[in-house]
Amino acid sequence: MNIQQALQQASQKLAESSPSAVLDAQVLLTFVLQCNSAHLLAWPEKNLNHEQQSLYQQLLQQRQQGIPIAYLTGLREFWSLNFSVNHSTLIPRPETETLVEYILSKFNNEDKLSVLDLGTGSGAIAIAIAYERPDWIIYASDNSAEALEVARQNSDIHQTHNVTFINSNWFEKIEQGDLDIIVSNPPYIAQADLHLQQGDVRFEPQSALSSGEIGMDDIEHICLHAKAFLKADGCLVIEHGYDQKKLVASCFHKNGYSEIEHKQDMSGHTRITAGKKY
């Protein structure tokens, strides 16, 4: 079989369980033969040997059981660095790629700053700060200990020893006071919330999705307690639902934020709220 067979016949497979048949099946088969999608179209008569037919077979059959790509290929794209991903850590999107620009441009300015992230999973919010601003100082927190673990590895991998992680739940071990800028992308899904049962999150961990009745129990902790680890004029940034705006608003007014702000997606959705302590 040669690369244009494998591929006409794994996006066929594909067709009833992905909306994105044809790009899984570029994907997984550039994972499985090592190299990039132009190797592809350059190369389709080339053929794949048993050896790389299985390990593809095996892959288009735990996608076709809605294992998500990122989990498949051990990989996700954000920023523009590649990051590891597995099991413990939820899958970075694009979406909080708007959290990322909204913390590097509204402090372009800047100089050393202190930046906690709480619940950094794979890492991706804090290495990506850390990268674009080395001389910054960068906590990045989680619970889980095992996603700590694939952080600091997506940390030495792209070499920002500006980052320190700590192993806590939410502000129970964090130390350090006198914060620049609080960041946070936690769990924001109402626990009854159909979409935790569809596409790619069925497989993600659900203590890194829903949180509470209307999905702002975790807001409403961070809110509450942030403000005693941010200096004066102190900034909290948080990413929560496309229709959360109002909650999250309510929120960072009831516990006493000044100058709130937010900020759209790609996609035209309110996903960043921010506003600083006074």
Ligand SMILES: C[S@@+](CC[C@H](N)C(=O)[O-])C[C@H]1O[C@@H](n2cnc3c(N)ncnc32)[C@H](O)[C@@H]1O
Second form
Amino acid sequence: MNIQQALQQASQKLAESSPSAVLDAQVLLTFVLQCNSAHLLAWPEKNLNHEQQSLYQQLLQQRQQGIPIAYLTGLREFWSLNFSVNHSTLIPRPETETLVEYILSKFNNEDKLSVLDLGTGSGAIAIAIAYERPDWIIYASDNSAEALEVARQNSDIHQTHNVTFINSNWFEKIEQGDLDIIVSNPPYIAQADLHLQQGDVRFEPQSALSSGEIGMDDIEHICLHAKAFLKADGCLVIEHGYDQKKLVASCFHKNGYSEIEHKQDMSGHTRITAGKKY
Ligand SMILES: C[S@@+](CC[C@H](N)C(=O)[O-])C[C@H]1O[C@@H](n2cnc3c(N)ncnc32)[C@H](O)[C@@H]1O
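The structure above corresponds to the form predicted on its own; please provide the structure of the form predicted together with the named molecule.
Full complex below, order starting with the chain above.
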């Protein structure tokens, strides 16, 4: 079987189970052949060897069962950096880049700021910021030791030596006070939300996704406790659901944050809320 035949066969096989069958087929084949997509276009007649064919079929079968591409390849790009991911980490989303962008543009010229990324997962937010601001002091925490292990590996790969990882249930083990910025993309989906039973999300850790009856339990907790760890004028920045703007704004108000502002993601949904302590 050659590259062209492999792609055709795979696209057909995945057509029913995946909304992105052609792209999935390409990504999996580049993974199996350890090449880039230009190679697939340049060498359509090149044959796969027996091992490559069998690995490809195995991955296609898993994809047909719904397993996300990122878990099959173990990789997802975020902020133009490759992040390792596995079943213990959320797969970083493009929307979350809005949050990184917001912080980098708002705190452009200052040096040596301290930042805590709560619920770091694969480390995407903390490492992207650390990569862009090597002089800043970054802390990244999660209550999943397995996720932190992946985050540490990602930090090593990108040589972000300014990140310290902390295993903590939200603020429990955080000793750093006087932080300039606390950032979080916490779980924020309502526990009965049907999306949790659909698509790629089914395979991601539920503890990374759902948060109480209306998805606000962790955001409420973070808003309430962040103040004790921020310096005066320190900033809390939270990612939330597209329909949670009002709830999150009222939570920021209730806890006395000022200069509250919102940012939209690339699809025009309000996904980021930020505010200053006092
Ligand atoms: C939505 S994921 C975000 C992961 C990563 N920051 C990203 O944007 O890709 C939420 C993260 O919060 C972590 N988390 C959930 N409950 C937590 C808790 N009580 N304490 C600390 N981290 C928690 C999960 O393990 C998960 O990694």
